[in-house]
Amino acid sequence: MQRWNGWGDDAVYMDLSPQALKLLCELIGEGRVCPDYPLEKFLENMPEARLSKHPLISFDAKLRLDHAHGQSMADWIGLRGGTLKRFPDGVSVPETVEEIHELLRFAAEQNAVVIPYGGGTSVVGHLEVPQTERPVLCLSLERYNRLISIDIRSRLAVFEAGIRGPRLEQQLNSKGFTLGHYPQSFEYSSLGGWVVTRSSGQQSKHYGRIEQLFAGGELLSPQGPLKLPAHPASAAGPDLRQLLLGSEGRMGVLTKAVVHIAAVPEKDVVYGVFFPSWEEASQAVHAIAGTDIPFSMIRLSNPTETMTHLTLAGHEGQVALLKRYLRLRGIHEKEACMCLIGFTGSRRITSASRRAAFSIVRHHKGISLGKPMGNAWIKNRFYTAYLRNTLWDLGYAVDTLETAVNWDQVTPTMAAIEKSIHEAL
């Protein structure tokens, strides 16, 4: 069952080690662990709905409150705290394009605010009830989630907008393909979702961004349908699919999506790196970036992140040994840069791209410690998000920041954040 005031699965909980507990209080002091808000409050307190009653509605207080937020750090205060306040007046979850327009039909009529619903992941703030005297309504299409058809030879796939990231790779991975497309809230968030938010995943590098996935689709509104077939190019005037793409919900309802797919990669590897420091670290990636090289995807972690990495991880004994061995190397514990970096495709091109990057990565002084890193990595990396819920638990708030710079700010921009978020604790 899903976590009605933090993230994920209520059964899954991830334990921080008491090294990583150290690490917290000696850089930031102690937590301030405040009592939850609860559930019974939220519903006994939840306000009257203001829609008039239809058969596809549901006006349950829980229901209501689940679709009242997305996943951001205001929408946790609110949780957590008891602050948050508006609520839809009813929840609709269909499951037929008919039933869709129904309640597009129903809502103008009672001049309400409709809110499409995906994963409820977004940290955007684009769930957020809007503060209006008009009657609102959250649209929910979590089970409108089929996989409609498969064209093989074009390699497109048709799918129901609400399909979440684990059905949708699961239904692909059977016959032979995959979209490729891993957001940090893979788990829990939507294809509409992610073309309403121009989503983009781990390997992007590789399989594309979702502007570059998303081949067309079906939108509907009050004003009616909006389709938009899957042409391959056109120079023919602006490309109308752009308007969907990080429309987040104000355009209408997305129905369904036509997405580009690939067939799944003979190789899927992840390789772990350390450099002896961050100048020489950014200066292979930016190496590395400006070749040829088909890598999937490159994560390069500061010294600060790697320190944080690695006592996160639990492992003492190992860890131990690790640094012990990087020291023999010449790399330092306070300047070591931990970088992950994939290949995805053939084994012949995966293995030449490899033999490539790590002769840069060896020109910048850079220790490859093989698959075990990445391997680890690719375990855990939807698992990570549920810090959220241990750390919150313990007295500290977790967000993420998230930035795109040019290179020749990378190095800058780093430093200004980091600056900034110790000079404010």
The other form holds:
2 protein chains.
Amino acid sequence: MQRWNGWGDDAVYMDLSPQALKLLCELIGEGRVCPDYPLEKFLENMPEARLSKHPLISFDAKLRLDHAHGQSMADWIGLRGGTLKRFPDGVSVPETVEEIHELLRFAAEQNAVVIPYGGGTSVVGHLEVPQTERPVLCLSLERYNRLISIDIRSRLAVFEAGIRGPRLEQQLNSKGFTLGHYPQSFEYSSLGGWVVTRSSGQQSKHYGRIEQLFAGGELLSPQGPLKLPAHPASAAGPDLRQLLLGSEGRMGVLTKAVVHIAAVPEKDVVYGVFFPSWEEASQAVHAIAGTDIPFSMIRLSNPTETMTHLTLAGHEGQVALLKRYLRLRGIHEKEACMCLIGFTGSRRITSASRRAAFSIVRHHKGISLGKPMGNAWIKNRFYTAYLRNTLWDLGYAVDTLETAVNWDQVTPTMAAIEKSIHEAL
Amino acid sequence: MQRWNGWGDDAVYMDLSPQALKLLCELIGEGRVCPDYPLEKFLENMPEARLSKHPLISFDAKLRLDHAHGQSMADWIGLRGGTLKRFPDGVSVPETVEEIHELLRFAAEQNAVVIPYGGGTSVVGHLEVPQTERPVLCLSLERYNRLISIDIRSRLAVFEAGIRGPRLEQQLNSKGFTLGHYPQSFEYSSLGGWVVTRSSGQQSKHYGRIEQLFAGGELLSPQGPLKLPAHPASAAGPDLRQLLLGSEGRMGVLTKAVVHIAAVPEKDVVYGVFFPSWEEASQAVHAIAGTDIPFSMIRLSNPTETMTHLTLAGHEGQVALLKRYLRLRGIHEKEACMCLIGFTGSRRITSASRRAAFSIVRHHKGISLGKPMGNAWIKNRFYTAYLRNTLWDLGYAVDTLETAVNWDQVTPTMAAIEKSIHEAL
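Form predicted in complex with another copy of the chain, following the form predicted on its own:
Next comes the full complex, and the chain you just saw is listed first.
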């Protein structure tokens, strides 16, 4: 079952090794464990619903709690500390576009605020119930989640927008296709959510960000429907799809989404590479990005993150062996930068790409450790989010910072962020 | 000098061979030569300017005529037939952003309509002077055309938006970079024009369409300036740059544009390929497009266009030889489909791409004729527009139809367009 006050399924637990805990202690001090606010208290104190009854709307207290937040640090503090005080008055889980239409009509009649809800993984507060005298209706699309049609020739698929990552990929994979959109929240976030939040995935360099994958769709707004046809390209005026992308559900409910799909790739591989210093590493990555090499992903870690990764990986013996090997090859533990480089596509193109990328890696004194490290990353890529649960229990609050900067700002930005965090902790 | 009533420089003349003229005659009948309306008449009849004097504004009749139209068929008919009746009252060619600012202020004071003018190559009528009682000021950016700065590390260049294709590439090439944006109008159209018309270039599959190349810029509107910073990526709300793209100058004057640049590629090659039928050809192109092969361009011609191309090429002996060779290889003249496939980038990636693409070509019974045909296309790619002049003089009006359709509509759309044109002629 999905955790009510944390990330993901409560059957999944990510263990933390004693060495990892020790490293954390050294880096940022001892954790401060706080007692969790109990579920029962939330349910007991649930305020009375300010909405009239409607056959499609539930006033169940647990449902209202579950739909009152996303997954930001602020949301977690509200849940774990019991400071979350505002809840939607009702929650509806429509299964047809007619039901969504009816709910919008009813909301207008009741002068209610409507909050469209996809996977509940937002970290930018758009699921937060506003401070208002008006009743608030949460409209969850989790059961509006079917594959409507697929056009193999045009490589387009039409989905009900509430479909979540795993189900979407399963449906496409069974026909030999993929969308290839893998944000960290993949397991819970929805297609509609990806579109309205301008989502990026881990292999978006290959498949395209959601802006490129989103070909069109249908929006149901309180003022009526808006159809955005899946034109392959148009130069006739501004692109209205771009207004929907990033709208965070504020323009209405995205009900249907047409997306560009691709054949399941022959190869989907990630290599682990180590560089002797941040300078060499960042130069290598800059150089690869400046070529035409069609890599699908590059993730570069600085020395602190590299050490953290290795310690978290937990296999003490293997890690010691790795460190010794790196030293022999002239890469010192304290300066080592780990880099994951992915290639996705046909055998022919991915191997030409790998050869081209690795010749740049070698030029910058990097060494490849082959695929095992990449395979481990692929295996765990959606599980690292579960570490938030483990660490919270140990008294550490985890948050993610994401940003995009131009190349000239990469190293200065990294240094500034590290400095601020160090000083704050 | 630039032709006043046709395309391009009047020193360039594209000859038409007797065979080509014969083919045209057979396909669509004899041309109907119409006498050109003379320049003098336009200048004599130029209506009085309805704008007050201003040191930055010229009322010169020739200048007003030259800025009263784009290059659409309707524009040509107006120019050649003398039916063009509306002209801007004044034309200004500012050289600084302060001058642009002053002109917008003056226009507001005079209640004038402002038409921003880039290269004058629009074919969608946005340079057309509207029917209005208000005075009309044409604001041409042709002298606001410098490279402002270049950031080699971030691969970004900042230009004054009036810069035209050849000068822009020359400036970047001298530093080892390219924008790689080659619309048919490249020689005359401007960077600002590309942005506000959502331009696509011949190698946009490789470099990205202008939507991808445009990183940010500055707009000067009658309500004040709008700065769009060159963020590499943002998921924070809708992308305002997308409102400017396709705005056709209606939101103000795009004064500065920041663009993503790339290193000048090692290889930039185009291969000529022939297929025995439209069916095989379109299947091959669909298959290549569905892979991860990073080609930079595919141009497929149907049998009619293939025959026209070959006849226009003019080297009768060579073409006869080619036809004989194709017949020997089982490709019959009447069914032959010519296809140009381009690869741009590093030696390593382009050759892997070529091998991968050609194995699909062979699977669909296509044969490659190597690079000569591609080289001829590269050499002439901006000259074919000059054929419009030649053909008009022979009594034929030439127009271009461009569209984008999803794959399932490719063959039906082509058939429908050919049928309509045949019936209309």
